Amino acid sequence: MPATFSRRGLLAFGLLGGALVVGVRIPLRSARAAGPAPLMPNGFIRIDPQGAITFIMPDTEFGQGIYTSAGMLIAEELEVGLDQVAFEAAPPDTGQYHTAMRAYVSPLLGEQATGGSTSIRGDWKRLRQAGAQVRTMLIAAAARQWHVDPATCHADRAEVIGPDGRRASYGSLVEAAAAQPVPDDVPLKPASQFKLIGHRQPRVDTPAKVDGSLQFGIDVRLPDMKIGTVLACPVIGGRLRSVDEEAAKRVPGVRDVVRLDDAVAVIGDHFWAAKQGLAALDPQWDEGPHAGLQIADIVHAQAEASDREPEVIAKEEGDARAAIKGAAKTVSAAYQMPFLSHAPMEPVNATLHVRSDGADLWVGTQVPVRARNTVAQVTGLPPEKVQVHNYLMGGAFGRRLDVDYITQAAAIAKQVPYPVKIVWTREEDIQRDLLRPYYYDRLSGGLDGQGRITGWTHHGTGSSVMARWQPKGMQKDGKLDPDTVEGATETPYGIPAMRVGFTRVEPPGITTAWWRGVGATHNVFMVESFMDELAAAAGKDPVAFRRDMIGDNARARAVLDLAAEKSGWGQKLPAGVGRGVSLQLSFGSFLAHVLEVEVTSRGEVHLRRAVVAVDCGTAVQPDGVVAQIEGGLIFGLSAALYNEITVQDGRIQQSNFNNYRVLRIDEAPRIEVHMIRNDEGPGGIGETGTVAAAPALVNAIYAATGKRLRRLPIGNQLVGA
């Protein structure tokens, strides 16, 4: 084996040696074939005269399997198999590739962005229509050549088949089809005719992941490319004063040191040289105005704000405060959720080559237009002179909806004459992350003599991501960020009097950002934790209490009943073991989760079993739904048990997976996912598992111990309890 054999090469070698041979590789990018122009009547499908079919994907892939499920939507109507197509990331173009989901999630409107569990909901019609358009054109072209009625022809596996059995490949029909007008309104298949949608399909990126050939942003290799890494001031908002450049340049392989206002980069022939050079710099910092910032001060400010009247009322139905005041029994509670890092497995990175006449950016991003525009702004180039090569991402969780790391890389790259890849270390990635907001919410509820809710108030406090990320998405005179109340204003329950408000409290120096599950992760934790408290106050079983409050919401009732049945709800458990339930309507999907945990005498929480019932309407790729629920639960349970970002003297305290933990394989519960099938339009699914994790966990801990936890993470709160 040559000394330069890569890790991925070693993987492939080992697999071949073990007789696991993957014979098919599905490329995720393909070049246009030379010769006559391809058929491309819409922005999503390109067919070359040679028969090569490429799907141009409007959504970016970061492990959620969207290339497979979105590709299925096109392929279903185009009448091709996923094994017959290649996939290509869409270029920056909001005209063709903007987020199509309009009814539910407003932050992404007008953006070319992947997030908020909007992809399938937005693609459900437009990608099927794109496939049907092209299929219709190809059939019409073949029918004209054969002098038959198009209605007597059909398509299958990239061929048009005539009434007499004649066949014509899609490639042979490209030129004739291109001469036809693009039909505006084409009928779509009824669900009864689906061959792909709703059926298990292998993921299109699996072969390349198995043989190691799949390229992520961090894998980019270019001729003459150098690699750099960066260090920002350890104090939030601090500035660079000085560095020892000569010490860094004495490290073998170091090429350049680039100073920025708040950070310094070292560029070398390889990452190790850059990292060693950075360690030799001895940077001196101006720590700035936040050197005394403490997490306790941030929490105190939010607690004080939560005692005042809400800044904005998001929902008011009936007189909730009067209903609570006159109730037979009242309950109040305050809940806290910490700052969180995204901590994707692939730390953020960007590769740029900036020239006088243009720039190229190789990166994994959820927002290709924003990525292009920030490079243009930093370099002074027109946006059309910036070429974006969008790669797959090794995780994102909302982190790559921001472009700060691309902005920084562009500021570095414009100062050197060669292509440079900037890679943040894990420590930099966590300590310079844009954080999930800290939330401090107060809830109150009233119960009548029969133990039913009469009134409900919910006052949330925290920062607004949208006010920074997309101010035009703010509502109610620019005061309400709808993400801050998502999952609080619309619940599965029929509560007669409800008042929901929010107060915006921005933590000094800290930039907050979207995090997997966004507003629903915040509010469903608050709502479902408080529903359990009300059930206990009413002396009712938590499932029965919820069922009583659902009213005529049949879909919510169905998932709750299914989760209870499959989990064995009500069956006796050993001492120290408890089950907790949560119910949610989020991202257009209904989900009920029952988690079974054991709490040891030492206060350790062991996750035994998770049962999830989900109604996401039409499940395009059922395996993908199950995978997203499983992954979302692990992500959410890791955060609820262990994760928080704290600040001391202006410094982020966490730095790597040793103190920002993820569940290990032996700690994960057995997960069962039960799906309710129907013909409703697709709901979002990628974030629902994360949303469901924390409330079911704290409710299960209460069932096991009688201790009510209102602050995340669980950490050591149960030690000595």
Second form
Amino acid sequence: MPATFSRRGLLAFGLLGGALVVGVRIPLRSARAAGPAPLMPNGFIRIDPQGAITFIMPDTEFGQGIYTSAGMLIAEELEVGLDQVAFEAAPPDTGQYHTAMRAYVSPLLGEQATGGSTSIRGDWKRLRQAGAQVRTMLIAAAARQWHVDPATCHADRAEVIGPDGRRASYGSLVEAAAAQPVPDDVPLKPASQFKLIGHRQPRVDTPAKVDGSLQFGIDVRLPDMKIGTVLACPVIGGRLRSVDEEAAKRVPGVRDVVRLDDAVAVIGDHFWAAKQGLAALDPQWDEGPHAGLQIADIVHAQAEASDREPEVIAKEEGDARAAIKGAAKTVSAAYQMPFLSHAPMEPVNATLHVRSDGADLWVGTQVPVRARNTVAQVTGLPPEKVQVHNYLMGGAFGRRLDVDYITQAAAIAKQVPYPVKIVWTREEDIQRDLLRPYYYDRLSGGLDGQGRITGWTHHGTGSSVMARWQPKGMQKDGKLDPDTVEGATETPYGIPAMRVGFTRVEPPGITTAWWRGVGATHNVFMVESFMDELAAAAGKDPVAFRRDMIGDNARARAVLDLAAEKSGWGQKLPAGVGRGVSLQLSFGSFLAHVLEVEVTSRGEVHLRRAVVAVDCGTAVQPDGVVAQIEGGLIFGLSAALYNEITVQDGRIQQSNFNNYRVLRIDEAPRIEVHMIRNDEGPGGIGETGTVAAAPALVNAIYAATGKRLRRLPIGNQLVGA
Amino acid sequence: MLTLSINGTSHQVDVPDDMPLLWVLRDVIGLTGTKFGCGIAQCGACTVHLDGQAVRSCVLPASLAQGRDVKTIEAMAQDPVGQKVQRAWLDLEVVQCGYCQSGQIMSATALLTTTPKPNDADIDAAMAGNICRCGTYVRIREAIKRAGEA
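Rather than the form predicted alone that you just supplied, could I have the structure of the form predicted in complex with its partner chain?
In what comes next, the whole complex appears, and the chain from above leads the way.
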């Protein structure tokens, strides 16, 4: 369905079958037609007198299914079906939209942001509470009208039902419910009464994704809109010197050339004109201070740092160094993980209309407040004059936690009088991405005569994302980024003496960013690779060795045992085939992964079968948990097998899916996910599959070949080896 | 001026002959279900049908689509095989972010139209050109088999 404008200039689209609307975006305080006001006692639910029920989602949707699973939390207590609800993205909220101040701030992240597998954990109480609050008010209103005790009434599918079977729809009760007190701390259902939570629900966002009607940010079309594309200096940190503007303007359909300090944009009637115009510009660059930057120099700086005393100690338990020195056997190893790009399927884009009295931004962002604020800053407009229309995203993986592309688009849009959509080419998307940090870590461990770990040291090096992105999240006098040691300080194992430190080494000119799996992807690779090396040194089976070190962590042992059992661990395998295991406790979830690979005589790795056992506590949407683990594994396996971003002479060397390969269907393994169900609080799940991918892969390759790969990606390291 | 038949409707468009069909669909005609992913026929997000065959519209000059029948994701609900594919995609909850799924569904529909009961090798051959960053391949494979049985 094409975009349409209402008279207030707001974009509405995406009407699906039935009552479901995904993505209609109306500001919460929009002027409404005369008549009774909608019921909206908290920031998450709006019921209008005609009965339309809308959930305002604090979390942004980029494929993880959060509209469905967070919606289930509200619906469970509100007593409505997901099929009776419309969904809209929460606006950027700094308190001005609703009396529930800063309602949309993530309780775990401390700002209005979606990331780090925090959504369900942050929503678990507040969204159920929001639903219970509104249900209580509706029941109280009906009971009052019927002169009965509210305790004799109940609610089901958007109706209140009285003791005599009388029914009143939620819409008919809106006005009376609004006069009821807003209750705090309403008791929540016990798990035994859940109707939705724990039971597979159809996803609310997918019907419009299979018929092509769902509009992503890149699909925005506005009256008089033009389309632009951008080329930034190919050398990191370089500046624009000159362009042949006339050559671009000779291309049919080109409208304007806009110069920025470090980039040039061409705007045309359509993307093709803009792209052809850009190709004609022949831009000249001042390459700046990083023109001699090489990947080897960056790695060398980190390798050197890893040999020194850590800049900050994150964990010191017992005397690990003495324990290693006095051990029967010692093992040391250094591991490397590359810079990575996000490369979501939807290239980054932003559409803006900047006017003297305000601006509109149409975009997919994980951080709507940051998006609004950067437009305000670039245009000089007050933030409240910037309207953000947030869209479902075609993948994010952390890319859309940054707003650099919105900042740039605003700088372009303020120079033209018309609405303009800025779309990056895939080449720009990869070469101007903000990168997952490069990590170079050194681990040492000691084993006693029985082959048990006596001491463990881990020194990581690399960039800190937190120091740039959220400095207030730094710990230990600003020296420790907790993300850099996530999964290193807290492991599933009972190791008697541990010393974990980190040294921050910032690569010149390169901006680093969050990437799916965040800190755990880094450290679980290190820890689980090293556990395998210790197991080999101890002469023990990798599963048995881990099991022996788990101690009294029953949930960790249960997933490890289940993955071993379901994978047939210990079975004899054909030559060239091996199985690797990894175990993790991350984002509040326990997960064990056994991956089976075949390494051919030509050194090619075939992924045969992945078996995952997971305990994420309460699984709100069980099929969503499975889907996230399947997808997370594929994402992590793509990276572990193929992906790295490298720099030569200050230029990023990868540019598109031909040289930044993504796993394809014929390369994907079979995947089985086995869940351990319980009523523990829900753990995060979106990142967990990605975390589990690389360590099981290198451990499987070791099992298949006897070759221990300590550097990612696998690439062609096994070819001719 | 080019004349293009898209989803059964004739469109007159004033665009350069070498302009890829993708941009004619998205930016000129306004059919945005067909997606831009890479621009070099590496990812399959832009897949459409040209006389029933799956092609990458990001590298197909619009002039070459003249006189031929172009079908996009927006027409699949009216296509008997496309319908089955869309149904299977929903039943098995294939979709995550959904951005690549227009292309996936176009490739799967073309496959099932010529090969109603594809085996794994058929699926690999027909679908390996479509990247999914969310990693929905396990379910795509199952959904194609399901649609083939429907």
